[in-house]
Amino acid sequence: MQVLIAGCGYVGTELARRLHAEGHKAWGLRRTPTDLPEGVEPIAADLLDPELSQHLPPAEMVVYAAASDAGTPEAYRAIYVDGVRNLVTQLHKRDGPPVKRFIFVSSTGVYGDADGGWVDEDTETEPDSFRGTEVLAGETVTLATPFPSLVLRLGGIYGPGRNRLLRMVAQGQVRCPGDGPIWSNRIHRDDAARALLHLLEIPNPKPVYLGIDDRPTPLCTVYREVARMLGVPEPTVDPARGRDRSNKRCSNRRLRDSGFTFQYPSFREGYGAMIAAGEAEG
């Protein structure tokens, strides 16, 4: 398999990594793509030149994990919208093989809040924000793709390197909302890594897919179960702290079904890994 990551940033470097151990040939575009795995053939292009063309290797999958470097509705429609329009565009122009997968790494920021409730690939996508907006028109262009092409929506990623909910409440500077559990929807670097390749690889996948781990949790709970992890005081509740997020419980059933298996099922596991590397100290 030859896979292009376009956008290989904290996922995309961990899938090239897989790949490559896999025996894979892997090549990872970003503008300075400095510190790659070994063995990652680095690319270094701006996903909107429209020479693109020109640096594209001849890989048969692509997935698109780029990620907006401004948070500014003009910044999400660059990296999430013209970036993808413009990629498609120019892998038609490029020598090599066609495109037999491209896979575009979505959010479910696409989702509106949910009171709470349970959503999946078949909910309604009502974003309620810019964020939303732009992802969800870039898997509008990616679906719409000549290219067989697929979604996977991730939710809130962590892993190695992201610690700051750790070191937050190992310093005692989280509390709790006031207002009722507040769901969060994680997944593991790791395991998003994980996923995409599993995508790659399946027969036939279906064009919508989420990546989130076993277990939503209300957000409390996750504060006061670290908190008990790291041996420091549990979090209290801060009746003025209000929502500041959509709520809701994603469902990954699909991904699921479709034979995947999580390293991480919960953020217990993950965190918990975490924290056995030190990642939670300084």
Ligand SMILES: NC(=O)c1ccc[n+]([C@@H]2O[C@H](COP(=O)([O-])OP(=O)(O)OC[C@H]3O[C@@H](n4cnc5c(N)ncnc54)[C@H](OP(=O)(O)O)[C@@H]3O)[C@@H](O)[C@H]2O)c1
Given for the second form:
Amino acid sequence: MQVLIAGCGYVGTELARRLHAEGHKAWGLRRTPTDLPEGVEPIAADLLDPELSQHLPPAEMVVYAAASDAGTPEAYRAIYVDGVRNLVTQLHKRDGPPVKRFIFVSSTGVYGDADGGWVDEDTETEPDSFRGTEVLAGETVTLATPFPSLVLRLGGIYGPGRNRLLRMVAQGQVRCPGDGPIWSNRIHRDDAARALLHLLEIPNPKPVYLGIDDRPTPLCTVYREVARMLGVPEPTVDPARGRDRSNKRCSNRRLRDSGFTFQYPSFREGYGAMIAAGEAEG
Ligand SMILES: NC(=O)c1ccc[n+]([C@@H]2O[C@H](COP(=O)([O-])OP(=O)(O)OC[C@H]3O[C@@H](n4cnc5c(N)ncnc54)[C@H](OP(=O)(O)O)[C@@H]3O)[C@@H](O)[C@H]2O)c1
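Write the structure block of the form predicted in complex with the named molecule for the protein whose form predicted on its own appears above.
What follows is the entire complex, opening with the chain shown before.
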């Protein structure tokens, strides 16, 4: 496979590394493509550049994994909607093979509140923030392209270097919400990259997949179990801390039914490996 990773950051770089290790060709495109793994070809370019086509390689597979670097509606619109649209236009202009698969990395933020219930790919999307709204608009642009395309909606990504929760629990800085269970939906970086690789390879993928591990877990359970793993006091409940996010459990059944298995099926394995690697220290 020849794969362009557009917005080659935390997840994209791990995907690129795995592609190269498996003998595929990978290009990592971002504005400042430093520190890409050996064998991955860097492309310094802006996804919003109207002259982007001159930078585009002859990849027949494309993964759009760019993230906004600012938390404003304009910044979200630019990277999740305008950037996708521009890339699709520029892919038409470049010399190269037709695009066989275009994957947009989306987010579980496209769902609204489910009152702690299950959601899956057939659940109606009702974003409750501009973030979810813009990402959902990016999905719509993606699925309307003439290229065979699909979206992967990731939950909260954690892994090496993304260790904020571990460090906060280690330093006693978290409190459990007092307002009943608030479900968290996560995926380890390596499984996010593995899922993308899987979706590049399988025949006849569906248009939408959820990418979260096997065990949506109440936030407080995560805090307490991580505290136990670290050997620090368990966080207490803060009755004043209410819900500050939509409450849902995301099902990964479709991804698993497509043949995918998780290296880190829950936060226990994922954070356990990070703790063993010293990620909670410092
Ligand atoms: N973080 C989470 O918990 C989470 C949860 C659900 C879904 N997601 C989604 O998963 C995807 C991957 O996340 P991530 O954490 O791997 O992202 P990331 O590392 O934060 O960012 C990806 C890359 O996008 C590049 N980028 C931003 N604007 C660009 C532009 N105009 N042109 C070219 N490149 C640009 C950045 O590099 P430069 O600055 O060098 O350009 C950055 O390296 C994103 O779509 C994100 O929204 C993330």
